[in-house]
Amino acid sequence: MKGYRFVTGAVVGALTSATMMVAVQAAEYPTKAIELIVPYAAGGGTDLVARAYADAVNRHLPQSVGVVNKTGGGGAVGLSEIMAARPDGYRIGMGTVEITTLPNLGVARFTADDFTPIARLNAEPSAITVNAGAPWKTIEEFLAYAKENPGKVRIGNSGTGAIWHLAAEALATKSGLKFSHIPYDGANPAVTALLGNHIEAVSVSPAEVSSHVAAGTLRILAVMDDQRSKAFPDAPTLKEKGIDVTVATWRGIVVPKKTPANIVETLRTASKKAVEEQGFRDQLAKMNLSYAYLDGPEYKVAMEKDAEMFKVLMKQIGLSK
């Protein structure tokens, strides 16, 4: 028996060391470089805003902090590795809208609980946007059109479950109206098929038609935001016109669910210093990408609302269960 006591305190004092071992590693964070995880391939909109970060973020801590791209499954497979990190702050992550809707699809393990977000650092609204040409000069016009032609009106996307389908989805499902949703690999491609007069309209983010839109051959009709775009304030919110659907990708930093209050203290501090120089929103407006910051508190309200709308909307629309 006494070898046994013996035994149990030499692995309780074991565990009391390591215990206070990460503590005072906690403490003194960050004593060695920071990887920051982007769940998405270089160079799409998701890891430039993640290497803008980074740099901005650089002059705020005292070590480095470092891109690593870990693609797949429609960022489910970084999103894991980011969930599953351990929670000491040396694997952040990017954050991106996938972690609300990936879950209803049954492809991945984490929902939004599993993260405590850290700061959001750009928002990109779903917008309606048809071809120049098209009959339709205003929201009303359209959306009367597919009223009285159910079913004949496609509309592209970024892919089936993808947030511009999604987006799309919500507004048939408000407004009692039918599409056609026509998925493509990416938002790129909806837009040259809607160029190439093969759809009717596209649900994707302003930014991506913004260069069309500038050369006068596509019209944006209306935004899925509480608030017009800057960059096309001529375009009204569906708000405005009696519909409430706000639909979004976002983007921003995330850690694992149990990382440590004062490592969060410090990252969430060290974020906002980030995204408060002139040269990460130069960056951001560079990509033709909107500034969006909320501290983490605020990330995570927006996240589970996020979260529970797309719940009740896939299931609605036969995604989930």
Contents of the next structure:
Amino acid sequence: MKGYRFVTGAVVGALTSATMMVAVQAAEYPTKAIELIVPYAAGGGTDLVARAYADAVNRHLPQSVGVVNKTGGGGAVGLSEIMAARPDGYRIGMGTVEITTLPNLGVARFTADDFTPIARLNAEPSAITVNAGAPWKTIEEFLAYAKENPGKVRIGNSGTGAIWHLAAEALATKSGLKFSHIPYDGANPAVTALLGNHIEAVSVSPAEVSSHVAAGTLRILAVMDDQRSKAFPDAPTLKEKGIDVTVATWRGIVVPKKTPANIVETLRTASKKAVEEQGFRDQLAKMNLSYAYLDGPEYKVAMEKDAEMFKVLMKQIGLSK
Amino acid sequence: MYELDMLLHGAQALLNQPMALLLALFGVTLGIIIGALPGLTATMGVAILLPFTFGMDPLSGLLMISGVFFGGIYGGSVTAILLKIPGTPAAAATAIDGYELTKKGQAGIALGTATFSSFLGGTASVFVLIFLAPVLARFALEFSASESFALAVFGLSIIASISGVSVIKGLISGFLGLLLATVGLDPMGGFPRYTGGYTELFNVPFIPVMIGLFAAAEAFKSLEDPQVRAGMAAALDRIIPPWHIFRRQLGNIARSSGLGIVIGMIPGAGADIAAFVAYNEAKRFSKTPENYGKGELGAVAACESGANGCTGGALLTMLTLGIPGDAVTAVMLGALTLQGLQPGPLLFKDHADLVFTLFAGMLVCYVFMLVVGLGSLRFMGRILQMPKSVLTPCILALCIVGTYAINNSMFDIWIMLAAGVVGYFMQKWDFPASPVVLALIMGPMAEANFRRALSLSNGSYDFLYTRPITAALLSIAIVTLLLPLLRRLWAQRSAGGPSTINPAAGTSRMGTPE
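Condition change, the form predicted alone to the form predicted in complex with the partner chain:
The complete assembly is shown below, putting the previous chain first.
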């Protein structure tokens, strides 16, 4: 009996202190280490951005931020975990463009509305890249060839339903063309196939082909962005060519929707200071990643715009469930 | 010789960088530990260390990472041989014969052979990387989806040679693995298959299954052993294999290293495939193929030199073309980029000094691996003297921690434990576990690449016979599958007369180790 009473007492005590702790924590957040969940494997692009951010933001928060990789399901596992985290600001996450695409595939329990965006850190547009030995010197020639040979042009992407597949599909729908979409296990194998002339083009980001473009083995025909890429100013945007397609992958910090406003504020301010550090920008530049900071509210607008676009597109091409 | 000159310059430059050498030693040691622990693979080790290289100079950072890579591939063999716990997928092949040798009390020689073979395979591959990189690099680009498919089919045909006593039971295990491999996202359409609504099952939980089938199953089995206080075996008597024994493995090691280098260069094929293929070929060319699976030193030598041969091959395509040959080099690609070194054709032109210093450092890394490996074996061998009442709980705890570390996921732990229970009964009823692992590696590779090849050829099956590499690999696969059958027929014919029909003669021939 004594033991039983002791257990009850302990439980009550623990519960009370836990409730009090939450109250205290909300007031003077953060009081303990923050976990930054990355839905992709260590060493990949998203992970590198997260680690660079964690490095920078640690100088602007009283507690440290540690990166935890939760991989699987093309990002669905990690993103679900961010969504389902207790909204106390101690588990924040790297939100990627998959927040807006996975819900349409019917493989995720979340939608874009389940997250409060804190800061966008990086964005990479899609680009149409061909082998340097290919006959097409401009995007017009390439598209004209695709028009004459419907279904013959094979575009490699990083997986069905993944962002670069959707980019190629968006181009196909907007310009009324028919491509053969070949999914690979990530962007790198697709680039390898292009180097070996096994496919005609890839729709991955300029960063993912930059070393080959520099070496003269691949050629970027166009980027799907609002402005030309700083690294490859010679490649035109599709917009310039009259095709209104902009598709980009992006990465940024998000928290669960119900996170209290003061915590969101703290994180936003710290993130803003972190991205202003030259060290952070240098780090991104070294990794061939573009700095594309947006503050919470603007990030939210961009996210909603993408959510809407992919909802329409994925229904159109029959990927939605 | 331009390369030799540059290499000597590199070696000189390296001597002036004691810090880089120290970090390389640290990397190798850490790699061996990571490789030996179940769940922690070389890929993960490299990924974890990556952020620490941000602040280092390129040489130190890259040498440390190379050290982890090399050590991690080798380290898997130690626990595979001693405890039948493959620390890495590649070591699943080593475990087949390595653990049998331990049971026979020859753990020391098995470990020593594994260490020397890893060293020789790895060093050979680095030399190929240094001297033949530009010549060989284009080969990797020949590999398209159809070639990868054919390689995977060849890999699957190896089930016939790793099945142990009964080919039928091996095939059953293999098909079980293939069935498991269909779980997850459909590689082409992206539809979830047999996931039961769990996002965790979108990728086949390969490493948890492997840890369960080998390590957890072994731990469960030793739970039923009444002699819990006894250690498994005596101490390691001799580690360095006597020359007259090791000499016989040299041809085997040379062949396996070559296979490893080639497989390492192929995009998407890594040390695990190399180890299994090397095993298969070693058995094919062996004078005593019937000893394979029962504790054959040649098997250990083949797997280890094959797996480490992969390292140089994978680095070769990564450095010359910017194409990672396997998962580890994919992460290393990031490390190079971070240091401002763009891998690709320009790397050798713009940074030749650094590249050749790095090559010299890689050779040193392999020497470190040999020294650290041999030095630690005696200590590692003590594991065998631990009473089972201590060892078994430790192994189970390691399995759980290691599994959790892969994805930080409890779900994986349940998968691992379930696989452990299945593995326990498989052992009890003599079903080999390695065909399951092989099928889990090759199944998804075969499926994805077959369908990709079909989509590349617009639905035509012509790629099966019009592409030379594909056709050759598929033919080898057919030969591998049929060879045991033909061998038996030949054996029966040469024995002559009706006596061969006598089933007793057949079984006794299979049963006696010659």
